[in-house]
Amino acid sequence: MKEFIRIASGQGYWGDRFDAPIDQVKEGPVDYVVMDYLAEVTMSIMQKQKSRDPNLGYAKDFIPLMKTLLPLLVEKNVKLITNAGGVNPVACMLAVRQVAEDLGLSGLKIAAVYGDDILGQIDSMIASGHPMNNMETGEPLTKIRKNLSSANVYFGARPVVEALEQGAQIIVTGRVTDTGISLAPMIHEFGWKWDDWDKLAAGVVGGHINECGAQASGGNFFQGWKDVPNMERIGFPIVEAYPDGTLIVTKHESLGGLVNERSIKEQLVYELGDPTDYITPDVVADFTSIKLKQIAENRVKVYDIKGFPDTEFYKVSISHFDGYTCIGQLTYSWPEALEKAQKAGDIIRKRIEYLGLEFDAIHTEYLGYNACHGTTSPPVVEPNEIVFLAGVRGHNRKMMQTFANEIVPLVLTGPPSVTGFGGGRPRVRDVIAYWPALLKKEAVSPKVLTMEVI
């Protein structure tokens, strides 16, 4: 068994710093690359592509970064664990395989975790007892089973250590937990048992910690923005595990960015509902357990932590068509430029009632003035410039498009000053709405299909 291993953060988020991961690998000793791709809305945009081409549904932009990282993985023996696989992990992972065969990395195993994409088994699910009501609403799933454009299972780690166990260095996932690409390494390299709930718990929170990228290493830093350095290069957290559950937060020393208790309470309370019950599909995490103690610069030890048996539930996130959304927007400046926006808004909404359209939501906002934090906004003493925002929402399309046309018309029939019409009429965009759920774990297993490139 290792005295400990290093499990590096590569990405937050589909759209991170392409870099991230190669600065991993290169600037210092890492075991484990963890990168997250998915949310909610993600799996929806996947899901649409691959009903366009079956070859697709997974995080395109992953199969470029692997032709630089690739070589690096191997050279170092630095194993890979992401979720970019989307909605069709077995795609990415033979894309991935495509990428080493051309490079000629040959005996690299690769794997692929899926078989949590339930969307073609909603109607024999529903049937067999499963409902997979709203958790917040109650509302039935076929109140909306005609609109579905997405339905996946949240696996934990499970899948991943038996991908692990096979010998992969390359695991490709669907909707596995964030949380889930960070526990699994500890898992299998520590031996833990599934029922070692405290140390499952605390393989958790470095999931937790390390999911955001550098949001928990000094990227939006509420409290100490301005100390961090070189946030141009700012290194994204690498959690060091050990086989008792005490883990040290640090990141490479060549890197920007910090890490401290602040930064690490900060990453600690993101997404969080009830402290004392984080629930995933492993283990229930009481975070009120945390304790964090600064033993030197940008090495932060996380430990103590406990936790409970898992829920006899996975979640499943399904997405559905909700209607259209239209924004469109224009710039007033100086003189009035408040004044001249509010006016806007006040011809906007007449417009409406005159045209008779009819609309779910009407809403109308000024940047510079109230956009972040509405009425709630501090006064402002003749601003520059004010963005002003209008959007509407509703399931009517040809209304949403008459609405769109309202815009434009404003640059001269509105209030003086204003410019940014440049984009021409806004456009009219499907909305997709989120309905959380809950399967029993019974209804669904995870699969994986590893493969060795010759």
Given for the second form:
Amino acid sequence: MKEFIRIASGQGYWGDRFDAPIDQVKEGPVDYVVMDYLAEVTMSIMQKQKSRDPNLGYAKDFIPLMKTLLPLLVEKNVKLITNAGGVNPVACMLAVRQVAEDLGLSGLKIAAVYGDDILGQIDSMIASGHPMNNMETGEPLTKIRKNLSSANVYFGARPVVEALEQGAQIIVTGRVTDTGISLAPMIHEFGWKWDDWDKLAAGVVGGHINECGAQASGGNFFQGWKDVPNMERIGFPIVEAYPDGTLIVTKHESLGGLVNERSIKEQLVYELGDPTDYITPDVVADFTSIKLKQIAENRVKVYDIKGFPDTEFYKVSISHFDGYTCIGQLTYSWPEALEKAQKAGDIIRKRIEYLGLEFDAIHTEYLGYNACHGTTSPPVVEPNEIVFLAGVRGHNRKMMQTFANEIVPLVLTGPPSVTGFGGGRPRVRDVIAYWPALLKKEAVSPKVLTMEVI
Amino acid sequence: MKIQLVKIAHARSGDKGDTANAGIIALKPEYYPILKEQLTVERVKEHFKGMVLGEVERFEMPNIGAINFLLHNALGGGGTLTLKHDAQGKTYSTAFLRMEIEVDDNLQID
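Cool, the form predicted alone is there; where's the form predicted in complex with its partner chain?
Below, the chain from earlier opens the complete complex, with every other chain and molecule after it.
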């Protein structure tokens, strides 16, 4: 057994800095690179792409990245685990295989983890006693059945471990949890059992630290952001995992960023609910058990983590079409910039009323005054400029378009010294809403397909 | 004396649907008891009046000297439904740090 393994975060979300995973492999020793691509809304976009072309439905820009990254991974014997497979992991794997073949990387083993996409089985699942009611509102799924655009089960580390056992070096998955892709290598390398709750929980904490990329290593860092070195080449976090479940969070020395107790604490609380009940498909982790200790510069030990048995459910991420939004903006300048912008807000609301437009929500905000801090914002005295933001949400497409057409006319009919309308009429956008639900684990099983490049 | 929370704490916030979470972290271990005493559910609700429309849940994390808050019904519908510029509540952390708290006059602040 290895003394420890290094699991490097290569991406915090789809659209993150493109060269981070390349740097993680180039700039020092790592054993695994993990890359998170998926968010709720991503799944429905990918589902739409797949419906137009059955060979699509995954993170398309992952493939050009592979052209650069694959030779490095092979040269340095580094494994890559990513949920870039979206709603079509097998197609994604085949595209990666094509790249590998073109590069002459014969012998490379590639795996796809799938079976999470249940969009085609929703009716049979409901019929066989899996209602998937909204876990926040309790409403039945039948309410939105005809508007469904994606439905995916969140798998944990299990199928990824299976792919690793089959010898895969590159693993592309569908909706595997962000934490599962970091936990899986630890289980595989150290032979952890599926009821080693404390160790599994440690792996989940390591995954939570990795899952947002540089947010654990000096990016979006509140306490001391001015002192973060070399942010233009910030080092993403690397979790050194030990067989007993101890972690050391670090980063490559040659890159920027920093790792200290404060940077780790900020990431630990990110998107956190009840800290004693951090539920994943494999284990429930207790974030109030985590201990931190800075043991050297840019090295923080994370240890003593406690975990509890997993629940009998998978979480399901379902998305559905739910009307439209439209947000327009104009910029007002000194003097009395805020008063002018607020007058514009007043006029827009009166126009909506006069034209008889009906919306589910109307919202106005003033960037430069209260768009971030809302009602906690103190008064501003004579700002140089204010951006007026007006948005509506509704289900009547025609009324939405009428609203969209009402913003630009304010330039010549409303308060003076206004600009920032270069984009013309704001766009009416579809709303893809999110429906969180639970599904008994026995209702679905993950699948693994491994191939060798010839 | 009254000080702003930002003098003794740092923070990060994020979203879960229409709920924002904000983790408030003591800058020194000796500030954690102040957070526990001052950051009550009632005070936090009052601070976010008109902005957080639902319940406030509070979870103590003595291991890292932090308190995690869930601010329900706070993001204008959340996710893709919201019309708010800060759709994910990313800056609710700093809105929180504006909060005025009462501390001992002799408290040492760097």
